[in-house]
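One chain follows as structure tokens, the form predicted alone.
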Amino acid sequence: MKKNWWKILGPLLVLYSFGMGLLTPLKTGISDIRPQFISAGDTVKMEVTGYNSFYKAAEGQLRAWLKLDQEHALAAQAIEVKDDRHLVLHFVLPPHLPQDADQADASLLIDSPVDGAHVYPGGIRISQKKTNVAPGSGAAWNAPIEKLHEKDAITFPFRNILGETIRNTYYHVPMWFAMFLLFIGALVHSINFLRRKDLKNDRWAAALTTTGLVFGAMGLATGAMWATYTWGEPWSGDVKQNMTAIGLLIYGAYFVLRFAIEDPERKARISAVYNIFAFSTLIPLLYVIPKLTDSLHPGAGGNIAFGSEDLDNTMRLVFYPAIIGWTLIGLWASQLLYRMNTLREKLLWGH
């Protein structure tokens, strides 16, 4: 039992990530605003749809602002509460924006003593026919935003694009981490075989590569399901999707190569060299090329992955244990494959 503690820890961490990942609620957010295109000088009735909100319980205590930047915000003149999820905000827009521009993007900020402060970032476009940044022209945009409430609860971030699918962060991404760590282990054993000519290293490299490829396929599948809800289709030709598919095909060819060679020594030697080549292609395919091009995927094309609203401290309590758990399960599966391959080699070749 003392030697196999990690075999128990892995499934427990994965079960923990499933439990916490699926049962912890999301923060209060704003899922929809209408209209999103307004003009300076208009009187606007803005319909707001909240998420995990309890507006009725805070009726009469709600506050709302259209926020242009750190210095300029416009307070709502009146707030109508229809039900827990729906509000009507009344804004009287000044005839001019406090900026020398034809249009500006504004965020909607709602503060509630029940739900805390929540925001719809940059989702409202305000246009103006004539610019006027003379002193006093933007006085109405100087509404103070202060004494915001914070909800004291364990919650995950709400993103109006991701919604509940943000929970896939605990499955899709940790599987990729586990895949990468398993491939690193396979790389080390391939290098060790070329140095020592010990077939144990070859069997370990094959077992780790097999498990890593399985985790890669699961990561690709969970990513396609996620893309269906966030991008509108499972495969959009995104650069990261394409490069991932190429990387997994390169690793798939590793097994085609092994099955084509019968002699164990020759198979191990050629497989080791190919495994080193396959891993060397993984870095530019998954990390370099997507960084150099535009991509829908976080962490590519200037897109920041794991920002404060994508992966906050509460999510990290689930995310990092999930990585450890999936990796340990991958190592356990690799150990079983290694033992199977060892027995098969002994039966076929006597060593």
The other form holds:
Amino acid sequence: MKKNWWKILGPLLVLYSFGMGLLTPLKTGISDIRPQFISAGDTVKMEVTGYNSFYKAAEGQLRAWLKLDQEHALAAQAIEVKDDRHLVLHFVLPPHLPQDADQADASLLIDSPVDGAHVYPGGIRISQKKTNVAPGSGAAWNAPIEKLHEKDAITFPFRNILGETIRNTYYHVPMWFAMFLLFIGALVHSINFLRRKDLKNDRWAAALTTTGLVFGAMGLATGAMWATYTWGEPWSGDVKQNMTAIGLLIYGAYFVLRFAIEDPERKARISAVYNIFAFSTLIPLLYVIPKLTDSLHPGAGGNIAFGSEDLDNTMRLVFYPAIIGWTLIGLWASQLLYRMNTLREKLLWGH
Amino acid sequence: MIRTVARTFACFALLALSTTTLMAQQEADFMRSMGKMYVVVAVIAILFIGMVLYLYSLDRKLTKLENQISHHDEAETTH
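Since the one above is the form predicted alone, can you give the form predicted in complex with its partner chain too?
Next comes the full complex, this chain leading.
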């Protein structure tokens, strides 16, 4: 058991990622605002729906702002607390926006000593009749945003649309990391086979590719599930999805090739060369082409990943162990396949 | 090998399609309730099913190997 410690470590890390990933609460957020289209000069009653909020406990200490940019913000005149989840904010909008434009997008910022400051980013559209705006007419937008509270607790970020599904970062993304690491292992074994002509390397390459493909299939299925409730449909023909499917099909052909060749030496040689080819197509398909065009997927074109908004330090505490854990489980699964195929080769060919 | 890989893919495609379309039609509100928490549950269920399918295919391969071994033994005792 001493040399198999990693077979225990892998499942333990995954178990930890399930526990931490599911039990840690999300930060307080704002899930809905009504109305979202307002006009300069209006008096607005804005109904706010909070998420994981405790507004009752902070009644009287709440503050709220409509924020246009770093310098321009408008404080709420009054804040009614309906219950823990619902607020009504009263704003008296000045007759003009500071900008000479038809409209501007504002964010809503709420500060609570209980939940900390939370924001609804950029979802409120303020329109104005474009007149000759006199200089200084935006002077009313000068409420200072200061002394914001920060909640002192272990939480994951709240993101609109994502909601609780931000936790899928620990279950969907590690599939791809594990797949990639297993494919790298298979690549190394394929190269080593071509150098040393040892069938052991070929069996390792085949086993690692099989498990890598299982992880890829799980990544694709979990991605489709996640996409259904965030992008609107399981398969939206997004460039990241399409290219990944092509990449996995190219890897799938590796097994078609192996199945078609009888002679073990020839099979090993040709499939080793094919594996190197398959890996070299995977990088542009998964990581280059999606970056060149527009994609809904984080980390692809027009959509950054691993920014502090998507993956903060608390998430890293769960995310990295999950990657290591799933990779170790993948190695274990590959080793089982390798050992079984070694036994079969011994039986059939005597080596 | 190729057949199991193809089957795994088909299973996942079917699973993803059937569950998501079914849920999207009938239980959209359920899946979206509690801040879409059940999407996370479904994702974890997919991982579980994936591991079970892997075990199933390994089981079949082992059965095949066991059969080969028993044939092998029979051949040795008759000769």
